[in-house]
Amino acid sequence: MSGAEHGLIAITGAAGLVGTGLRQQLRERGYRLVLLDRKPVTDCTGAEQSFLVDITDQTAVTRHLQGCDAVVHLAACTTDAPWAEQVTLSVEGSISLFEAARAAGVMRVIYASSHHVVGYHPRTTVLDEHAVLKPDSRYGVGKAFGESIGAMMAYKYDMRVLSIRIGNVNSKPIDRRRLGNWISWRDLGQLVSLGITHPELRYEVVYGISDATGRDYDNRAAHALGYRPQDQSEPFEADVLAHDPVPAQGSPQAFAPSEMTKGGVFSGNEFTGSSERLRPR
């Protein structure tokens, strides 16, 4: 199945940022498109149905699902809220989700995930898919959750799941971190692209990162899928750095929680005691 064969595609979540983003991207490869949300997406086009549907409604779910090529799973928790929230939504809702693929007989998943998952990590190491996980928050959990339901149901329901550590997906990046993190739409779209068509995808974990080599993550599971990302992070520094530049070595900002780890802001969030254990080792 490919975009050309127009083949049906779910989004959950599609009324969000991403979604609708990544709604254009998918739509210009041909595919028609099945938008879930509990919000109204008001502006589709035909090519698009859009249904109201809580993603813990695990029967509404499935039955939106049914005749689907694959799903793409984005409806979470999307702020560092308190447990209850992240429970709901990015927990039960990832289980709900999953449930319902495979009661439809969905068996491909694009679930996006997020580097908040290996946030605590020093922003200086170059991280590759097997890095310990290492959760900057309590939205970073509630991904780390959803990616282990999904490699759960790959190798025990055969289903194919490609989960997506997606950085910050924008038209540039915007500050000093997210030039090691930040995705174009065009090239999210050609990722997810890859996880509803690779013939040979069981469960991968890949950065959604534009071509940012070297310098936050090393995305080799991407490029074995053929990943061939078309932009990149280097022509945007120096206009990056003219307003964010790199804190004083030794200053308060340097030993930041924010400015020490992958994590940024949801890193600094309620941390207490010292930063001496966000140390590289």
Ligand SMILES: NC(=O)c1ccc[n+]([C@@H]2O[C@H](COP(=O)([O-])OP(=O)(O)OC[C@H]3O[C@@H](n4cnc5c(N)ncnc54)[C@H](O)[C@@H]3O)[C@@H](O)[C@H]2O)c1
Given for the second form:
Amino acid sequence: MSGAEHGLIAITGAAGLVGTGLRQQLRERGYRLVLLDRKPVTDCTGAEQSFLVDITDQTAVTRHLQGCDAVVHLAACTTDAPWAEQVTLSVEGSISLFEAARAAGVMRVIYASSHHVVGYHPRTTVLDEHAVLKPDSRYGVGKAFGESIGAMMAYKYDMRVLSIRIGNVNSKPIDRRRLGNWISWRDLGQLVSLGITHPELRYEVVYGISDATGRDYDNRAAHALGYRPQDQSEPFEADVLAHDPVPAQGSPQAFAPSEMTKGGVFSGNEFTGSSERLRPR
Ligand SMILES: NC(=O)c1ccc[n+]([C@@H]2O[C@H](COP(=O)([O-])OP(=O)(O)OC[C@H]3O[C@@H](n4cnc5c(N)ncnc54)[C@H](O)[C@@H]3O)[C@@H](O)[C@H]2O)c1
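Show the form predicted in complex with this ligand, please, the one above being the form predicted on its own.
Full complex below, order starting with the chain above.
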């Protein structure tokens, strides 16, 4: 299937920030969209149908997924809220979504994971898709659960699943840390489209970053699928560093968990551990 054949793609969490940007990217590629969210989408185009649904309602989600070619799963707890919310939205929500997809015969899922699943790795270590999970937060743990169920569904039931560890989606990198994990809207659109169409996809983990390979992440797995990012963080570097300079060596800021790790503020929140353990080995 290709965009030109007007595939029908469902998006959960379609009313949110990523959903709103991705809708435009997928529409431009010729897809028709089924938008699922518990909040209303108020600006549907003729290529879209929108439904108010809670993703934990498996029966309702199954009904809305009928006839879709793939589902992009964005709905989740998107803050570091207490465990109960992570369990309801990111754990039970992902179980419901994957089981609903299977029941509806929608055997392709593009899962919005996050770099926060590896957030406690040192900032200076370049990670590929084999990096050990080191979530920096309850949020990161919830996202890691979605990767696990995706892998199980892919191997046990022959689903095709692409887990995209998104860095930060924005029109440009907003600070020094994001120079290494920023992804533009069109690059995210390209990655998601690869998840929808790639004939060889089984289960892959890729990083949702624009062209910053070698800085924080080694995204060869995405390149192997044909990903060719069109945007680079490098042209923004001087501007970002002018506002967010590198801390002086040996200064307290240089040893802050938010500075030492990939996860930034999420790593530093509630931190009572030892900064020594966050250093690269
Ligand atoms: N924004 C980023 O840069 C970024 C980075 C990494 C990962 N992600 C991931 O991308 C996805 C989307 O993020 P976002 O920034 O758009 O978040 P967001 O909070 O703006 O949007 C999330 C959407 O999900 C919906 N939702 C939540 N629980 C639901 C439920 N039970 N039933 C139905 N809908 C529900 C919300 O109503 C909301 O519209 C998330 O999974 C997030 O973890 C985003």
